[in-house]
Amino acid sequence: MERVIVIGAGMGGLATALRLAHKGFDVTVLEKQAKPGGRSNVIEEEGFRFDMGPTILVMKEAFDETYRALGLDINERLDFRQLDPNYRIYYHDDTYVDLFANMAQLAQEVEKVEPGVTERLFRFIGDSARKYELGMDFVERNYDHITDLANPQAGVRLVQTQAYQNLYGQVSRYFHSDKLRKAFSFHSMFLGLSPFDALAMYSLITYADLALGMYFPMGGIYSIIEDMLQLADEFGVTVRTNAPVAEICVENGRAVGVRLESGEEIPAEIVVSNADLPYTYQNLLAPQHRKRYPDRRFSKMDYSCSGYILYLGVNQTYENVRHQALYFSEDYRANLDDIFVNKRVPAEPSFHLNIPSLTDPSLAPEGHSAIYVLAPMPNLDGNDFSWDETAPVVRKQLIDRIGRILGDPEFENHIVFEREYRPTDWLVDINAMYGTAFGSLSQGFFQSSFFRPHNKARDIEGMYFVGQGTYPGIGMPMVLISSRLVTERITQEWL
């Protein structure tokens, strides 16, 4: 029985460990932090429970398939609730629009903003559906050669859908109002890309949100991690926390195990890294073993943005809000350019507002609310400002705007628990390159599919990768698909 070491107990690492154990491999997972989960970790204090990273899931089929591959039904183990609406979008002038998955309700909402837009809305959704179909052709496969990209039919659809064009520019053809252009173009942010730079292909994410629905597992996203850990115990997977890896050991071009920071050496025939991929190459592998990925190659890659997060426990409940919302500042372009181009904190941050206790009251004490706020921020590459000085300013801006959204002028006085998470924390806690929040390598064309780092090291036998740094890319569904793809590759080569 081949021994497998999985570095990192993020969602992708745990899913891979379970899949490989189910196939008969002897699997050990090594996690740096005190708790498994990676970006999908949890805060549990003073009766509050907060997901630290992702808060909502889309493309639920990726989760269903992961459990089916293990002979299980995830819906029998976890309780999922579909959000309705998916989002409430707030604007600087105190107006808002709800984005429903129900097309009739969605049309009614957007007509309030832009009368006569319904036909163009449905055209946009239909065209986005075709991009989704096209994009999934390139997502659910392993790549070995550039010829694997060859697909004449896909090439025709690429031209027909004009998926190669600019995302914001193409969205603007369907929607004439600034408010709807914002509402239907922001999704590329979750791939670490400004909609002003992203391909129109990524309107497929908007389609996935609207057509496939957005779901919340009761207990939060971390309840999935907890269930995976229970399964790991049942499947005989060893999960070790507080076990940071210092080096992947390579002999004669083969991975032979790892050395922990404690000095302990653990042998294995197969090593799968769920740690941040650039970190793995640059910090865990000696330079002579990574000639295809030297430091200079990573220095030329494009990296996604970071984020500043507030986790707030509030001794009030609010009925005039939705589980999930977004706030857009007035100057959308300036906001995004500050994050991605100028590498500075936006003058007025836009943000994601999540109040999971509206759906699951158990996440906060009775009569209280658990509130999560994420403001996209520049990553740490080239920053010339101090987060010690910047964080209090950003916090004040966010608190003031949230109080206005909630209609609670005393909002700050109602905060009874507070924790913040800065870009520097992403760097320290999970070794995220430049403190990136959503995933390290952004999802531009030349960092996608075949062009993204592969899930098998080309220089080292027995060395593999899983997670957002390899294909298909960023986001929990993509990470779970990544787990399936690397498991397929390993089983084909070792069984």
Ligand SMILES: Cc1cc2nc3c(=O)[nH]c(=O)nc-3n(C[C@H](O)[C@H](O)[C@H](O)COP(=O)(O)OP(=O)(O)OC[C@H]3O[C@@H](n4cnc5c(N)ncnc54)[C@H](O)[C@@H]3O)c2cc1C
Second form
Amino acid sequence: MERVIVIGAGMGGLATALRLAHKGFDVTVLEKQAKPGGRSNVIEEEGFRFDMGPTILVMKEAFDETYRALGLDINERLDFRQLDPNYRIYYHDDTYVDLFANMAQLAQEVEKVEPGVTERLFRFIGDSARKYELGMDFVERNYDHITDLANPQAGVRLVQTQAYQNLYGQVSRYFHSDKLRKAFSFHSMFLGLSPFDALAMYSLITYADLALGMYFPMGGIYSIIEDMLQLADEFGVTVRTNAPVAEICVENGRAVGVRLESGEEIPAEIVVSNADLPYTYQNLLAPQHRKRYPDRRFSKMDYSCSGYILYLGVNQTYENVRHQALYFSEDYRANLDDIFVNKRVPAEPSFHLNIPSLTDPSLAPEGHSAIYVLAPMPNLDGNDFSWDETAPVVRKQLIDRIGRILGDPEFENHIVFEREYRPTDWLVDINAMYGTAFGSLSQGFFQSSFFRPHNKARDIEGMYFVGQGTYPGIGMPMVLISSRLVTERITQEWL
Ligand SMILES: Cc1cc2nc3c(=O)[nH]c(=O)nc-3n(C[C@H](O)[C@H](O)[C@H](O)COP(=O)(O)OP(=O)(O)OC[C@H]3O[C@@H](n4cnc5c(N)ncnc54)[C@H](O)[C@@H]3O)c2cc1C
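Let me have the form predicted in complex with the named molecule next, following on from the form predicted on its own.
Let's see the whole complex now, leading with the same chain.
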């Protein structure tokens, strides 16, 4: 059977390795870092366990499908708990609103902010559901020709839902208060897009969150990676860590294997790169093999944002807080423009606050909490400030605000473990272009579906891509769907 090399042990790379091994291919995964997982990595120290990247699991069906394709039931292997509310949203004036998946509770909650909004809320969710159906028509498929976009039913839905409008503008027609506009437009940030630039189409993510539910695997997201690694072992997949690939070897227009930084050459008939796609083209493939993807093509593309993260172990537990929370600074627009347009650190950062030890106390020592805070930040393209100078300032702002949210004026003194992650770390650790966090290429219209770089290199036989850089795009469910799409392609072409 053909030999496959998967470059990178991110979630998409591991899922592809499992799917291909299940089909009978001889698969080796090569990961540059010491620990597999990519963006979905873990810190385990001093009795704390922190997911380093993704913490919000929506569209669980993509996870279920990945395991079904392997002849397995993910729910028999991992213990998922539904989170409801999905998030608590905190505002600058110390008020908050809980975004419940339970629609009756959600309606009660938003009525407190904007009396009379219930009918508009339900209309918004119904319209977002139609956008979800529309979006999935374009997500769940491979693309070969631009005519693959021609879909009369989708065209009708596009007009009906006006999904081509601006996200924030459209959300503002359903919700009149600043607080609810924030609460129902921020989701595009998960794709690294400002709601002021994103298509209204992306309220499909709000629908996926609220109507399809948000889940937490006990042990955290990394327990999925650990389970995939166990399956890799059972399926005979070789996973090599500390094995950075320096070059994809191409002969006569065919991928013939890779060369590691150590100089070792590993032959293969098929190479699948799970490493960042712009990085792979520009750094692992010699220019003569990628005439359609020269460096200047990547320099013209749009890149998503980055983030600054604190992982905090605290010797307290807290009541009246939620597993997932978001804090929005007062001037939402200024915050987003600083990240996406002005490329500077926002004066007052908005952030995502995650306290998984509330659901799974085993993630922290008894009487302690594991706290993760992620503040979206500009990527490293064209920003001219130093993270060495900036990080302590942002850290202080985040800690002060979290102390206020938790009602703990001594919060900083209760921190017993602390690690941080900066935009520069994604660049070095993951080879993420411009230190982008969620994924590199942002998901505007012209970088989605057919227009996103394809999962098969046109100029090189046997060369494929999986993960956030190709279609459908950014986020765990998307990279799992991407693993299905590239597996379908490879099996059609090679089996
Ligand atoms: C802070 C943060 C929060 C996020 N939050 C969420 C969330 O809540 N929900 C959600 O669904 N998604 C979230 N995401 C996005 C999600 O994590 C990613 O889109 C997804 O995990 C990317 O997976 P991937 O398969 O593309 O591989 P990646 O995780 O990007 O992994 C690529 C792998 O390739 C390796 N590699 C790179 N170069 C080489 C080389 N030369 N040789 C060998 N190996 C190499 C890297 O080390 C890495 O392990 C978040 C991401 C981040 C960073």
